[in-house]
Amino acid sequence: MKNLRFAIFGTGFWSRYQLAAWREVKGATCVALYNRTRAKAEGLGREFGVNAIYDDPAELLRREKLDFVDIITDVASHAPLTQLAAKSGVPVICQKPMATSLREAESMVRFCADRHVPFFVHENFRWQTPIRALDVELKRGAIGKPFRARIDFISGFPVFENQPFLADLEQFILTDVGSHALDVARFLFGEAKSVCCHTQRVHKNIKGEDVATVMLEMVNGMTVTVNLAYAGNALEREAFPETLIFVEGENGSAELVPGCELRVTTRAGTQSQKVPPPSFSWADPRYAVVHSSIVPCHKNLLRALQGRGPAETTAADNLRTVRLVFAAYQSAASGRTVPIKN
């Protein structure tokens, strides 16, 4: 099978973790790295023995062999790096948010589909190792037909400390852990067909909500309920960076609680199961459940790239998560429900 060779744009925060994880799946080999401040790039070259490295995006494309690019830059060059990329044939990665707007999320998976370029969106929450299995539990049906569920991103995690850039954005948590925790609803319960949603600001240093309550009433019947806060107070259950997730069914519950345990309750009683992701040395132990998922998400997204089966987070789909982000947007600005359309 052939390997793919590939580049990466932008060499901040979470490229170490992208490209450590890469080096965990076979198949694939970063060639080139790209950053507007060349020195970042030639730091992060050193360490991973990657010696093409360049600032200009465009000469990148021109001298190098690409099979495809994984672009991990900030969100308002998404859209420009992802043209430059499908203009020369070569596939896309992207890293979410997929962009600033909606308008430019459907501009970019129209731009890609028009020349028949690969376009896909690296969204590793889905891929988490406790909700995989909580996915697996549902799908088992022992709590039958879920009708209700809770799905909480809230920690006082000191974000801003490691990812400055997060206290400039004017829209911050819906599109940051925001576009992670409504792709998780999607991927457990299905499409939405409306959206209530209202939005704080807690912190007083930054531009954008740290605080969130989003409830989805889902094409199924189901309502999902999904709270979010980076709003830097004390809790007396941290959990970051876990999603913990709580399922009402018929029959009985399902609940991810911290400590990567899944418990699922019937009039059985209460089985408890402890759902870790897997260790790697190269993870940090305060990101592990989330650094883990990058490694499955990277092996799914290489398969669609082989030709050897389809790839769960095209941009097309994840197009529904972004029509989700903005409509919570539109719905915390107007104060009314949304109505989205599939």
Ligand code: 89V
Second form
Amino acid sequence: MKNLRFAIFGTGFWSRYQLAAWREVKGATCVALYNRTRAKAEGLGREFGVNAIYDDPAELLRREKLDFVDIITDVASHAPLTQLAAKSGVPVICQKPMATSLREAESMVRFCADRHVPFFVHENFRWQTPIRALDVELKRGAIGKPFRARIDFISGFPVFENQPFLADLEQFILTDVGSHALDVARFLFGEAKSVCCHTQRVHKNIKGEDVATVMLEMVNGMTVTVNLAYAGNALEREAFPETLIFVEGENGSAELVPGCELRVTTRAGTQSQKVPPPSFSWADPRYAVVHSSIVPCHKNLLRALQGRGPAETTAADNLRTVRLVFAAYQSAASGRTVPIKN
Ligand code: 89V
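Return one more block: the form predicted in complex with this ligand, after the form predicted on its own shown previously.
Below: every chain and molecule of the assembly, starting with the one above.
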């Protein structure tokens, strides 16, 4: 199996974990780092033994022989950096959210497709251990045919302390966590045919919405509600950064509850299993369930880059998630339900 050489574009808060997670995956080596502020890239390079440091992405692409780039920059630079790499014929992995608008995401996908450049989105929530365990139970028919589900990411965690740029986003929770949660909805329950959404802002010192309530009518007939909040309030069940999910089926119900516990209830009673993420020394324990999911996400993308099978989160697939995010904004602004063309 060929060992792939890659570069990371962007060396902010998230890159350290992404780079550490790449080390868990055999078959890919980071050979270069780019960051606008060179000193930041040098710091990460020293920590991880990466010596080729650039503050110009075009120069990096000219000089380094790469099999792919992993883009972990702010969302506004995803499109130009993706296009830059694709022009050099270098496959791209781009962090979620893919783009600042649906139109921009569509043009990125088209740009790469026209050049036959593989393009993937790093979307890791669907790879979390509890969510995979829930999927297994649903697929084996543990609760019969599901008819309704609730996906909750409701937290008072001071997320702006680690990621201050989030406070400046005009569109915040739906693009940040909503991208993840709506992708989880698609992963578990398939495509949506309409979206209805209401948003609120509770924090006074941020630009975007920090609360969103989304109702999806699914193609399979299910109703899925997605409740998102980073309101900074105190909660009895503070579960950051776990996604709590409750699914009602014709024969029972299944629930992911705080503490990575999966509870399945049928007429025979309730069965509980602990579904904790694998532990990695480099993961921040406060983010364990998310950080650990970076590893299987990388593995799945690498498999595709090595031509060993399809990836789940191709950019073309992720466009469907992006469509839901922006349909939610459209619904919140208009007060109307927005139909989704599949
Ligand atoms: O993965 C993310 O998008 C982070 C979170 C804190 C949710 O893990 O913002």
